[in-house]
Structure formats: C-alpha cells, structure tokens
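Presented below, as structure tokens, is a lone chain in the form predicted alone.
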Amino acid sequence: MIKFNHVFKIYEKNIKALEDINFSISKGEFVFLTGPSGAGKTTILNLLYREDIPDMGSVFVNNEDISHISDRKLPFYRRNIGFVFQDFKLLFDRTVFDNIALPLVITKTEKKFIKNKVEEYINKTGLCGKEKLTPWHLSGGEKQKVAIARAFITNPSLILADEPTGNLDDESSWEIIKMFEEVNKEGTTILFATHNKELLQKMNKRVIRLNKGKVISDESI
C-alpha cells in the first residue's frame, strides 16, 4: 500500500529531514514510527498527506506516486486518509461536535448519519457532556481525542497518527490504542508516530526506527 523508495527532503540551510528513506507497508499493516525529535517522523506523515513533496525519490500509495496528484484530485485522496495531527488543527469557532461531524459535511453526508456516527465517537473517545464546547474551553487530552474521533469518523483506508497519545493520561491512552487496534483489525493501515517506548514495548508491532532523518531499523518486537 505505501512505499518510500529512495526518499529524500532537504529543508532550507541545507538541512536534510529525511536521507534516502526506503520502506514498504502492506495494506492492513500497524506500524510504528519512533525516533527522537527530528528525526523525521513527521516529514514522512506529511509525505504521505501531501502536505509536502519529496526532493528526491518516489512516495507511492496503492501504486500510484502521490507526488504528481493535480490540486484538483488531492482532496479526493485525502479522503481515504485519517490524520491525527500533533497540533489538533481544530476549528476553534466550531463546536466539538462540528469538529468531528466536518469529515461527513465535507462528503455532504446525510445528517441523520453524521449524528448517529458523531455521538458515537463521541461516546468511544469519552467526550459526552462537551458536544457543544468550542476548543478553547478543551483541555489538552480532550482536544487530542476530538482530533482522533475526527480522523477515524470516514471509515478511512489508512491513518496517520503524529504522537496521538501524547496529551492523554495512561488510562487514556490504552482506550485510545484499543480504538486503533479495532480499526485495524477491521483492515484499516495505520502508522503510527510515537516516543512511548513503553507502548511500543508493550505492543507486538512492527517499529521502523530513524534517527537524523535516515532509517536505523526496521524490526518486529
């Protein structure tokens, strides 16, 4: 489903973020993206969203080379993708809610489905009781939770999650992870960046290490 052949991005003052990246992960896969800040994690999650493009080298998604997607065709790929992104990008004018529903209004979804699955998420991620809050009167988990009902609301084909546990207490935590093993039982490919090493510890999954933007390893625990 992904593959990174020879991938390079080089940012300004010639810094390299990511140095000849090559990896593969099958349709259906959980893996783990893990490495110290500035490693590359991120570059690579916006690689695959297309928020950027690679300098040098190929990313492919179902075979096709995602850096030639037209402007006109990129909002269709993104929606087969689920985004938990580290700074939430939630609208803060909207409701939590709205925030939620936005995937479905975007597809202009049927209201009563947009209802039924947002109150769903709602009660998975423990939020009920804020639907009507805006961000501003959320705390840091509770924006982390509304960010991750939001990726997961479109049944999407892969998920991207940048450090999606980072805000959240233990307990927290562990709920959130069962909600993405579910998912990915149910065929869904995640990858998954994280500096919890006693999660990856604890999970049996693939972990692709980096360091300085390179690949270090790539092993099953």
Given for the second form:
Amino acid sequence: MIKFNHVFKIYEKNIKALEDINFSISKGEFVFLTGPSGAGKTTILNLLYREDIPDMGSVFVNNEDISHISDRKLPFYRRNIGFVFQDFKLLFDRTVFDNIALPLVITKTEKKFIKNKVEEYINKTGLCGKEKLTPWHLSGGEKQKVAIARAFITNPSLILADEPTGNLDDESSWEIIKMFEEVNKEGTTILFATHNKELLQKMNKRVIRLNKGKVISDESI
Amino acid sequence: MIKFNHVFKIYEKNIKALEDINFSISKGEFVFLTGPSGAGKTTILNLLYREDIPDMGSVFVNNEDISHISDRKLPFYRRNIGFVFQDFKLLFDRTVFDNIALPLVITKTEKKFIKNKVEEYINKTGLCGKEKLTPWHLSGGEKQKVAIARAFITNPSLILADEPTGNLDDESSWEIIKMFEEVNKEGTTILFATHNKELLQKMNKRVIRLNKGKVISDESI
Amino acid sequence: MKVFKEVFLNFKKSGFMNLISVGTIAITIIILGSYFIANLAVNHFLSRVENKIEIVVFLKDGFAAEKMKNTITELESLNEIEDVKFISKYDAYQEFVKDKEILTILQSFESNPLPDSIKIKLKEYTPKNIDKIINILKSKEGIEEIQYGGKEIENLLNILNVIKIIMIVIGIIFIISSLLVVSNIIKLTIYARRQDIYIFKMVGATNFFIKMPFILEGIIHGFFGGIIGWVILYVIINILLTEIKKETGLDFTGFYVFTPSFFSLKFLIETIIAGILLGFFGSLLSLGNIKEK
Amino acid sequence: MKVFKEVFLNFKKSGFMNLISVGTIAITIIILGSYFIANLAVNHFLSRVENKIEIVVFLKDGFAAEKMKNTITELESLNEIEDVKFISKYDAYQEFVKDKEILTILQSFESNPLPDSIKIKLKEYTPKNIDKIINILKSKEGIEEIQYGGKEIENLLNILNVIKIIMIVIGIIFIISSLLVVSNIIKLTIYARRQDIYIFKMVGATNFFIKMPFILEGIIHGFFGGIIGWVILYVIINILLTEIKKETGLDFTGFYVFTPSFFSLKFLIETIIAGILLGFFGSLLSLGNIKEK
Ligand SMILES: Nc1ncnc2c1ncn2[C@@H]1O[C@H](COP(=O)(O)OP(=O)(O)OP(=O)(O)O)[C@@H](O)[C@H]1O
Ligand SMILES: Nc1ncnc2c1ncn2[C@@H]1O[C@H](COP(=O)(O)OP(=O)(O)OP(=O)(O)O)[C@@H](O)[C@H]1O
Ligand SMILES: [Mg+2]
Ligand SMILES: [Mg+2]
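Having seen the form predicted alone, can you show the form predicted together with its partner chain?
Below is the entire complex, every chain and molecule, led by the chain shown above.
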C-alpha cells in the first residue's frame, strides 16, 4: 500500500532530514516508526500526507505517485487518511465536539450520523464531559485525545500517528493503543511514530528505526 | 519556599481542576508532580507562575501570597522563575537563538554575555547547528529542547517544568534530566510534572501524586 | 447550510474582528456617501449656473422672420443644442417694459428700438461646443450681433469643467481607496485566522469550502457596514442642516438631495448595496492569495 | 537600542502586515491630502469672490469732505473692517471716463454728476457684520445711499459660508475616519501577534517593553506611508493639471497651491508629519486594550 523509493528530503541550509529512504508497507500492517529526536519521523509522515513532497525519489500510496496529485484532488486524497499530528493542530475557537466532527462536517455528512460518531469517540477516548469546552480549556493529554478522535472519526484506510501518546499517562496510553489495534484488525493500515520503548517491546510489531534521516533497521521485535 | 494552602481552582461549567491542595516545598528541593491526564498538574504550575490565581486558598512563594502581586511587579516576579511550558510557547518568527535569548533580552543584558550563555545552553541541549532556524523548521523534540534552554538561561531560583521530556527519546531525556539535577545541586528548587514512570522510579525523589484535582500521595520513592 | 454555519461560527468567535471589519466598511460608506452628496450638490449648483448661460443672437432689423425659420430648424437638429427660442422685437418690448425705468427710456424712442433675437441653450457648455455654434451662426445671413458673455463666460465655464473633472478624479480615488482599505482589513482578518485555514486544509477541506465563508462574511459585514454608515451619515447631515439653518437661515431640507423620501429609502438601499459590493470585492481581492500556516 | 531591534525584527518577519499598514496610511494620506488641496482651492476661490464684495456709501452732494473724516476714522477702528477708502467725485470721474461710452454720457452733463463715495471692505462677510456696519452708517449724517448688493449678495455670502461649514465638517469626518481606519489596521496587526505578546508577558517582559515596538512601528509606518502618499498625490495632481490644461487650456500650475516649491517641500513635510501622527495615534489608540492569548 505504501512504498518509499529512494526518498530524499533536504531542507534549506543543507539539513538532510531524509536520505535514501526505502521501505514498503502492505495493506493492513501496523508499523512503528522510531528514532531519536530529529531523526525524520515526522518528515516521513508529512510526505505521506502530501503536506510536503520529496526532493528526490517517490512516495507511492496505492500504487500512485502522490507527488503528482493535483491541488484539486489533494483534499480528497487526504480524506482517506487519518493524521494524529504531533502538535495536535486543533481549532482553538471551536469546541471539542466541533473539532472532532470537522472531517465529517467538511464532507457534508448527515448531522445525526456525525453526532453519533463523535459521541462514540468521545466515550472511547475518555473525553466525556469536555464536549463543549474549547481546547484552551483542555489539559495537554486531553488535547491529544481530541486529535486522536478526529483522526479516527472518518474510518480512514490509513492512519498516521505522530507520537500520539507523548502527553498521556500509561493507562490512557493503553486505551488509545487498544483503539489502534481494533481498527488495525478491521484492516486499517497504521504507521505509528513513537519514542516509547516500553510500547515497542510490549506490542511486538514491525519497527522501522531511523537515525539522522536514514533507516537503520526494519524488523519485528 | 513554596506553600499551597487549601487551594481550590474551579473553572467554568463547574470543572474542579484543583480541590483543597496543601503542600510545601522547601528551598532547593527537587519534586515530581504526577498523575493521569487532567489531574491538575499544569494548573498547579500555572498558579505558581501567577498565570492564574486560585479561587480559594492561597499560594505562597518566599512567604509572599502571590495573588497580591501587582500587575506592575508581575514581570519581575516571573523573571525569577524558569517555566518549561507543556506546549513550548515559542516565538515562531524568531530563530532558536533569539527564542532562547528572550528572557535575557527583555532584561537588557549585555550582548556578549547573552551570546555566551545561549551558546552554552545550545550545546547542553544538543541543538548545535539549529541556532538560525525558526521553530517552524524544528522537530517536536527540538522545540522542547529550545523551551528547556529558555527556562534555564536566567539561572532562576525556581524551575517549573511541565512534561519537559514528553517529546524526547530516552537518551535526550536523560541528558535533560542531568541538567535539572545539576542546577538542583547548585540550589535551584525544581517542580517537575511528568507521566514517565521509569523516570520517577530511577530518580528516587519526592513525588506528589494528583488525581482528579486532589493530592492522593506525597512521598519519596 | 454548512457554509452558513461556518459564517455564523466565525461571527461568534471573532467578535472583535467583525467589529473592525464592519466599522471600516461603515467609515468608507460615510466617506463615499459624503462624496456622493457633495457631488450631487456641486452638480446641482453647476447646472443652475449653466442654466443661466445662453447664447443670444440679435437679428438685423427688417430681416424677414420667415427666413430665419430655416436657421432655427437647423439649429434645433444639432446634437449640442438643448433649446432654441425665437423672441420677436414685440415680445422683447413686452418683457422690458415691466421695468419702469427702462419704460421711460424706451418711450423716448419713436418706434420699438429692440431687435428680434434668438436665445440658444446648449446641453454642455464646453468651449468646443460654443465655438461650433458661433461658427455656424456667423455663416448665416441677417445676424447683427452674437452675445455669449465672451471671455468672461468662457473662463467661468472652464472653471466649472475643472471642478467637474476634479470631482470625478476624487470619486475614483475614493472608490479605489475604499476597496483597498476594506480588502486590507479583510486580508488581515484572514491572516489572523491562517492557522485555522491551514487546519481546514489539513483535514481535507476543499478551497471552495474554505473561501466561501469569508466571502459570505464579507457580504454580511458589508450589509451591516452599509446600514451603520447610512445612519451616521443621516445624523451628521441632519445636524449639519440644522446648524446651517441656524447660522445662515438657509433651509436646505427642501433641496432634493436631502428630501426625507430620497434620503431614507433610495439612498439607504444604495448605501447598503455599496457596502455589500465593498465587502464582496474586498474579500474576493483578499482571497486571491491566501497564505496559510 | 533593544527596542529598535524589536522594531526591526517585526519589520522583517511580517512584511505582509507592514505593507498593509503602510499602504493604508498612504491611502489615508492621499484622501486627506486631496481634501486639503481641495479645501485650499475652495478657500482661494471664495476669498476671490469675497474680495470683490464691498459696501459703497454715496455721500450727499456738497457735504463737506472734512466732516466725513471723523466717520472714516471711526469705521477704521472697528474690528470687523478690513479697509475703508474715500473716493472723491473727481477720482470717480477719472475712473469712469476710461470707458468711452460712459464718457459720452458723462459729457452730456454740465458738471460732474458723480457723488463722493466711501468704499468699505469687511474682514468677514457674515450677515451679522454687514447689518452692524449698515446700522452704524445709517446713523450718520450726510449719507445719500448705501449700496451693498442687498439680498443677492447676502444669498451668495450665505452659500459661501455653507460651503465653508461643509468643508470643515468633511475635514473632521475625514480626520476621524483616517484615525479609526489606521488604528483598526494596527489593532489587527497586534491581534495577529497576540500569541507573541502573550509569550513576551510569560517570560517577564514589562508592558512598556511590549508596547514600545508597536508605537515605534506605527511611527515608522506613518513616515513611509506619508512619503508614498505624497508621491502618489503628486503624480495624480500632475496628471490632472496636464489633462485640465489640454482640455480647457487653463494653466493651474501657476496657482499657488501647486507651485513646485510649495508642493515639493512644505507639502512633503506636512504629509510626512501627518503620516507620523496618524501612525502614532493609531498605534496608541490600538494599544489601549491589548488582548493577548
Ligand atoms: N521545514 C523544515 N525546514 C528545515 N528543517 C526541517 C524542517 N522540518 C524538519 N526539519 C529538520 O529535519 C529533521 C527531521 O525532523 P522531523 O520533524 O522529521 O524529526 P522527528 O523524527 O519527528 O523528531 P521528533 O521526535 O523530535 O519529533 C530535524 O533536524 C529538523 O530540524
Ligand atoms: N482554562 C480552563 N477552563 C476550564 N477547564 C480547564 C481550564 N484549564 C484546565 N482545565 C481543566 O482542568 C483540569 C486539569 O487540567 P490540567 O491542565 O491541570 O491537567 P494536567 O494534569 O496538566 O493534565 P495533562 O497531563 O494532560 O497535561 C482538566 O480537566 C482541564 O480540562
Ligand atoms: Mg516529530
Ligand atoms: Mg498538563
């Protein structure tokens, strides 16, 4: 489903964020992405989301080189992907409910359906009682939960998660991980960037290790 | 040095963020603050920084009820405290160098001194080579390091750190922790909010545990 | 429907920016409105001055009035001419004897000393038009003298025309300025929300979905800005007219620009339309190059 | 020094917002400048009209000129009066005989039929002033007739005064509007940077340290806005004058408002000062209620 083919990403001032990245992920896989700070995890996820394009090489999703998606089609490409951003990217002047509902609202989904769906994910992530608050009034972990719920709500076929448990305590983390496992069982492909060693060990999934923009290992533990 | 005396903080919609909080911290202590997401850790740190004032009870710092600090004196109170914010609060249109230098610049410190100091902390946090980038171009962990360096640069007598290792890999985390221990040995009081159980266990310091706005335990492990 | 909800949400959350946007449109409407009224007044005065200007052609005594008919018909067919009137020496006499002093003078003559004459009014008193008519008249027989005020009148007309040109230029400056200011304000409100726009793009919103609320918002702001601008203009002008009446005794309230019916309905609708257009084009101009992040 | 660095940084980083702010000030300067020039021109024309108005007092024949001296001195001492001139019947004759037609008429008289007269110019031609002078004159002996144009002139004067009041009101509207628009723009640029302001407060910056850069920025924007506004105004007016000359043959370039020296120096300095004041008060107004976060 996903294929990185000799991908390079070099930022201004000659910062080599990615150097010759090659890997493929099949449909339905659950893959962890790890590596020290600045290794290039977020960069890889951004390339997959077409937030950025590679300077060399190509990124294939469903056998399509996504660098060639036109601006007009881009929104529709993104709608198939759920992205839990590392910095959450929430709308600070909308309520938790509206933030989670956003991906459904922009596709003009039926109101009742939205309501049910949002309530389902508010329960799953443990945000009950916070529906009407805006992110200003949330704790760090609560914001992260909103970001996660928003990524799940459209039942996307691919979920990109950038350090989704960085601000969560162990208990919440495991509940969130359970959500990922559940949708993964139903066929959703997952690419999960994390620093959490305990998580990597306990989950026993494929792990792609990055360091300084290069893949240094790609194996199951 | 710090004393919470029957402190309550109730937000709109009757959200009890803190309920009857009592504890004291002596000068030079290193105290961890832990608890699940939404327990009230950030709220406690915000009260100490006078970003917010308690609805009931009082917070004493150096035997002064900080609710009574006038708006004119507030900036000077804050200059004695280093705060590593959970969401970093960096200036996105200034370079890493300028962000770290900010607390010194606003006190009109000598230029040369600023340069030396900033370079020292850029080295310590491992941000070498990123001085001239703006936070737009930093990875999550790098942003966190900038936030930490900024909090340390004024040699404050009190450092409040809100989940300062949430976005860092293990190795960087330990380097940062070493920085905290170092200044603590020189007499700086530290209040450190974290979810990281491993950290709590290895450090063997006093830990204040919160849950749903209440102190549930306060002991050394 | 969704789009309206977006607009409503924007309204609620950034009350401060709405105020600024509506306020700016109101101010521009006040400026444009004052200009519009001043322009009407100036044109009104100018046309009153112009209406008093006429070319008078005195005809040779004894020249058959019948022969003159052709000339008059020819003149009437010209584009530049508004009105041509033949005044016989008898008519002129009747007119003049109304003044008693002139009567005594006229009575000292044996017969009526006044000539037949033609009065010509032009549509536009440009030097070019005047020259053309004079030249035509000069080519005709039976004309004793042509009176049109000469250099004096020409100067006055020139000044009037200059005033007209200046008013048009000022009008253009004002309209462009208003559009720029309003679009600047809207640009800034969009800039202040660039983060939100970025997030919308990130979750897969189409450009249309993102831009529509801003355009609707511009229109709504224009609507309210127009109404507010009109109210303020109305109050200012009423105070002004009362002051003028007190100060000089002149009553302009009867002057057609300020009649209540005109001012309170047609003008209200015009200001609202102007406001809406300002808001619409302002937001359209600003959306050209949304920069997010 | 630090403050200047802040200002410079703000400049560099938000080029887009600077452009909008400078542009808006330039636009306001253009509007205020056109108003200013229009106002000068109007006042110039009005004073030319007023200068032609005078009160003429014809004296009784044979009344000793010596006795009139007292009246003249008394008139000269009045505040309302600009100038008083005695014209003897001999002077008047000399003046009139310049016209040949009148000469023939005058020669038909045995002696000089013209009376002695006094010409009075007022500083301000308000109905009140005119009434006062007329009443004083009426109380004097030896006066045959007072001529001041009567109702006609009074109406003209009223209209001139109305025009003056309207120009003043428009001026006030323009200045207030400009200030509001500029302060709105600055408010929005501050709003767009509210997050930065919040962070500054969080690290312990004083209010003065936070506000100073905005005020300096306002002043600098005003400076550049003033210069740009002046350049555009200069170009527009030059094009306008050339057009007018082509169209009507009138050459206004000699008219004192537009003389190069005036326009290129005094007026330049004035627009720059106006720009700076706009920027300064605009930012001061906006900073009153900084809302951060
Ligand atoms: N827009 C950019 N311009 C310049 N350099 C960038 C940009 N974005 C990222 N970088 C650099 O690329 C490198 C990789 O960044 P990336 O965000 O992918 O790291 P990461 O693995 O996500 O780290 P973290 O765990 O800290 O989030 C970093 O050194 C970063 O400074
Ligand atoms: N401004 C606010 N208005 C309303 N509720 C608030 C506000 N700030 C915080 N809260 C609520 O207070 C509670 C405590 O929040 P706090 O940020 O202190 O949690 P925390 O312990 O820091 O959690 P985390 O580990 O997720 O950062 C949360 O339930 C949060 O929703
Ligand atoms: Mg990252
Ligand atoms: Mg927190």
